[in-house]
Each structure stands twice: as structure tokens, then as C-alpha cells.
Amino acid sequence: MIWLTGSQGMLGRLVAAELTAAGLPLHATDREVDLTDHRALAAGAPPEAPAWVINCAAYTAVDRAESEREAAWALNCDAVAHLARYCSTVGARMVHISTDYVFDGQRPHGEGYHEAAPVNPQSVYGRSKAAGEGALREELAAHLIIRTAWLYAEHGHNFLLTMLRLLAQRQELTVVNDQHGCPTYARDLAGAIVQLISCLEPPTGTVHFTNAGVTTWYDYACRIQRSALELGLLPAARTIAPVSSDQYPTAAQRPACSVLECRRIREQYAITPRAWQQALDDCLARLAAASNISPGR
């Protein structure tokens, strides 16, 4: 048996979908059960306790994150350390998610951040992930953390819907082009997360998975116009203009170069990520398909 939490959520879809169709007993809940409430959690947890417990519950809300403190860290925190400690006590193991905002950005271009890299976050949202991150060590050894980055899917609030929204409203959009990391399909990191808990010798510790490559948002954003046009998702090309960070300010402090280091993920269970462009064509054109739209229209 596996519990799932955060189901309904942009990632949380996509991992039981995978866990569905790999044929694993699943158990999942979203926010009927309120995981920063012990007692409300317990009452949540299936019937028969879990072989492993996959957290893809989080307050995500960056930005506003700063004003809404306590809700970032009673979700991205006190749930985690309530989530570590019933697996302690009913003896599953744990995946937990997190991210690249952990980390400061402040390594040079091209330097990715590996798993032991010291973290230092520099927004409310990033440090009750941190926190979250330490929680999760202290209460539960067989426990596995995976940062990610840059997260999308073809469901949920993401860059890529939202991009793609503007691009049809609008007739120009700017986009900062000096934050560096790389775009990573929610669908790609499911599929990875299955793989880690099937592997013989349960993994544990801190794993990064991204999609592979480095980009700015700027050329992702880019990107995402070229292949939807190609797709017929949007009507016509729009400008886009890259700006500097400090001519597009935003509440919480964003990391100028987040890329993730995955070279744990591939060389010790065999999972290579694919390259962000190749990944985000894919979910491009499953949305055209969902839309019922032929290629070149």
C-alpha cells in the first residue's frame, strides 16, 4: 500500500496516474485530510499501513509565501515533520518533494547545485522548504527527499499554461532573461519517483531530478511560443522581450542560476532525465491532442 498526499495537485495527479498503471495499491488524499493537524492526519491514513508514504502536498504559492508565513510552514514544514513521524511509528518509508529555491543561486553559470551542497534560501517559500528538508531528517531515517525545479505540467498553475494564456491575450509579454535552471515536466519526475520506490534496495537520503539542459525564462518562454505555433495552439507569434530581474520585481527573492546537479538519480538507480525540450514537446502536444488539434494548423 502507498499514500499518496496532495493527489489532486499538479504533480500529485501524475504520480498516481503512474503508480495506477504500474498496478501498485494506492491510498490517496488531498485536502480533506489536513496534514498539518496530527490527530486530522492519523484519521486520514489508510487502514492498512503503507509500504511507503509519497508527499507531493506543498504551499507553492511563492511569492505569496512572504505575506502568508505560517501557512507556508505549517504545509511545507510542521505537515512534513507530522508525516515522519506516523511513518516512524507505523514503519513505512517516505518520499518527500522539494526544490531548487532551497539553494541561494549564487553559484556562477554552468555550476549546478549536487545533493550535499550547502543550502542557504532567500524567500519565506524557500526556507520552509529548507526547514521542511531538516524536519524530515531528524524524525525519519528511511526517508527520501527529491528536489526539483522549474515544475509544469499540462494541468495546475505552472509557467507553461500561464505563458501560454498571455501569448493568446496578449500582444507583447517580457520575460526576465537572468535567472538560469532548468524547466522539468511534472509527468517525467512521476514517472522517476515510481521508479525510485520499485527499485530492490529502497533508496534514501536527497536525489535531484530536473529535465536535462539550462535555460533562462526567457528562452523558455521562447521555446514554448515556437512549438505551440507549430502545434496550433496559438493563433499568431507575439513578441516577447527579455528584461533584467531588477526591471521585473517580484515579493519573494528568486535564485539567479538554480540548476540541479542529477548525477546521483543516474548513476546509482539508472534514471537519466531527458532533455527540457524534448520533454516540454511532449506536453505541448498532448495538450493539442486534448484539444483535438492536428499538428501544423
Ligand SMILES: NC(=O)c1ccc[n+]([C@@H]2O[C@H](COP(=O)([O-])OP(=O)(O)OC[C@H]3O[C@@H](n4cnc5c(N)ncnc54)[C@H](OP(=O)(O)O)[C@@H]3O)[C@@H](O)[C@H]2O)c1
Given for the second form:
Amino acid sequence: MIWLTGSQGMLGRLVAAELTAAGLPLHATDREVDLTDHRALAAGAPPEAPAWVINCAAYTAVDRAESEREAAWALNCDAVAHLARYCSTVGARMVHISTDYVFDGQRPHGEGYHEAAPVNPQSVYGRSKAAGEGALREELAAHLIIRTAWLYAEHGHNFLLTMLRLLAQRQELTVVNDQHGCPTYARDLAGAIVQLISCLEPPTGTVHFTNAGVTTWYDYACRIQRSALELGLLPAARTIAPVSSDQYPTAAQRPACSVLECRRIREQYAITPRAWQQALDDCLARLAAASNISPGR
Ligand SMILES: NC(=O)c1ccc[n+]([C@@H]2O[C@H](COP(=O)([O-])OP(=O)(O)OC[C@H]3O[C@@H](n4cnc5c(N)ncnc54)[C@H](OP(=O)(O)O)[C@@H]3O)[C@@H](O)[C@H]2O)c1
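Now the other one: the form predicted together with this ligand, given that the block above is the form predicted on its own.
Every component of the complex follows; first up is the chain already shown.
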């Protein structure tokens, strides 16, 4: 039995699908089991002790977190500690998802952050996620923290769907060109999670997973437009102009370098993430298939 929290979120929905496809018994919960309420958490646990808890629930409103510190902390740190204590009590292992925002983003983008690099978050969201990692390490030895970045899927709130919407609505848009990272298809991460928990020797510690390669939001947006035009998901090409982060102020500071070094997952677990462009085309093809659009239309 696996308890999946945040099962209606962008990543959670795909983890649920992968677990179901793998034939693994699943207890899936989302908002109806409020993880920030300790009694609700205990009452919402599966009737039998799970072998794994996979925590995909999180407070992910990065900018809003700057003015909602308590809410971000309650779910990204305190609830993680409670879930970890629950796991410790029932003898379960826990997978927890974390983020590039735990780093300060100051590294030259040619060098990604490896798992042991010191954290130095620059936003409330990043601090709450780093605190959640720390709480989990303290409470439960049998944990696996998977850090990822720039997630997208064919559902949920993400850059890919925002770009497709804006490119359909506007003649011109501006996109930041001085932040580096790797777009990561949540479906690929979900597959990696199921592979990791299926290992004979259960993995522990911290591991990074993103798709392969490095780009900027601007180049990513251009690539989205090109592929979406080919697939008939957009009617016409629009102008995409590069801007610096200074020209696009946000409440929360974004890391200039979000590149995560993924050597550990490749070498230790034989999981080789595919190129981000290939994953993006796969996701766009699924979107086109879902909207009954054939390429070239
Ligand atoms: N998205 C990214 O680009 C990105 C990048 C790096 C790391 N991550 C990490 O990846 C993980 C998954 O992210 P995601 O984008 O899939 O998040 P998401 O779509 O926001 O999903 C989170 C889920 O948790 C639910 N939730 C909120 N408050 C809850 C509560 N009190 N109790 C139980 N469930 C609650 C949410 O419900 P509502 O929708 O109703 O709020 C949502 O279904 C998170 O740990 C995130 O920090 C994400």
C-alpha cells in the first residue's frame, strides 16, 4: 500500500497514474485530508500501514508565499514533519518532493547544483521547502527527498500552459532570458518516482531529477511556440521578446541558476532523464491528441 498525498496536483495526478499502471495499491488523498491539521492527517491515513508515503502536496504559490509565510510554512515544513512522524510510527518510508528554490541560484549556469551543495534559499517558498527537507531528515531516516525544477504537464498551473494561452491571445509577449534551468515533464518525474520506490534496495537521502539540458525561459518559450505551431496547437507565430529579470519584477526572487546536477540518479539508480526538448514534444503531442488536432492543420 502506498499513500499518495497531493494526488490532485500537477505532479500528484501523474504519480497516481504511474502507480496504478504499475499495479501498486494506492491510497490517494488531496485537500480532503488537510495535512496541516494533525488530527485530519491521522484520520486520513490508509486503514493499513503503508510501505511508502509519497508527498506531492505543497504550498506552491511562490509569489503569494511572500505575504502568506504561515500558510507556506504550515504545509511545506510543519506538515512534512508530521507526515514523517507518522511514517516513523507505522514503519513507512517517505518520498518527498523539493525544489531548486532551496539554492540561491548564484552558481554559473554551466555548473549545476549537486545534492550536497549548501542550501541558501532566497524566498519564503524556498525557505519553507528547505525547512521541510530539514524536518524530514531529522524525523525519519527512511526518507528520499527528490529535488526537481521547472515542472510542467498537460494540466495544472505551469509555464507551458501559460505560454500556449498567451500566444493564442496576444500579438507579442516578453519572456525572461537571464534565468537558466531545465523544463521538466512531471510525467517523467512520476515515472522516476515509481522506479525509485521499486528498487530492491530502497533509496534514501537526496536525489535530483530534471530532464536533461539547460535553457532559459525565453528559449523555452520560443521552443514551445515552434513545436506548438508544427502540431497545429497555435494558429500563427507571435513575437516573443527577451527581457531581463529586472524588467519583470516579481514578489519572490527567482534563482538565476536553477540547474540541478542529476548524476546521482543516473549512476546509482540507472535512471537517465531524456532531453527536455523531447519530453516537451511528447507533452505537446498529448495536448494535440487530446484536442483532436493533427499536425499541419
Ligand atoms: N511546479 C513546479 O515547477 C515545481 C518545481 C520544483 C519543485 N516542485 C515541487 O513539486 C511538488 C509538486 O508540485 P506541483 O506543482 O504538482 O504542486 P500543485 O499542483 O500545487 O499540487 C499540490 C497539491 O497539494 C494540495 N494541497 C494544498 N494544500 C493542501 C493541504 N493543506 N492538505 C493536503 N493537500 C493540499 C493542492 O490542492 P489545491 O490545488 O487545492 O491547493 C494540490 O492538489 C511540490 O512539492 C513542489 O514544491 C514543483
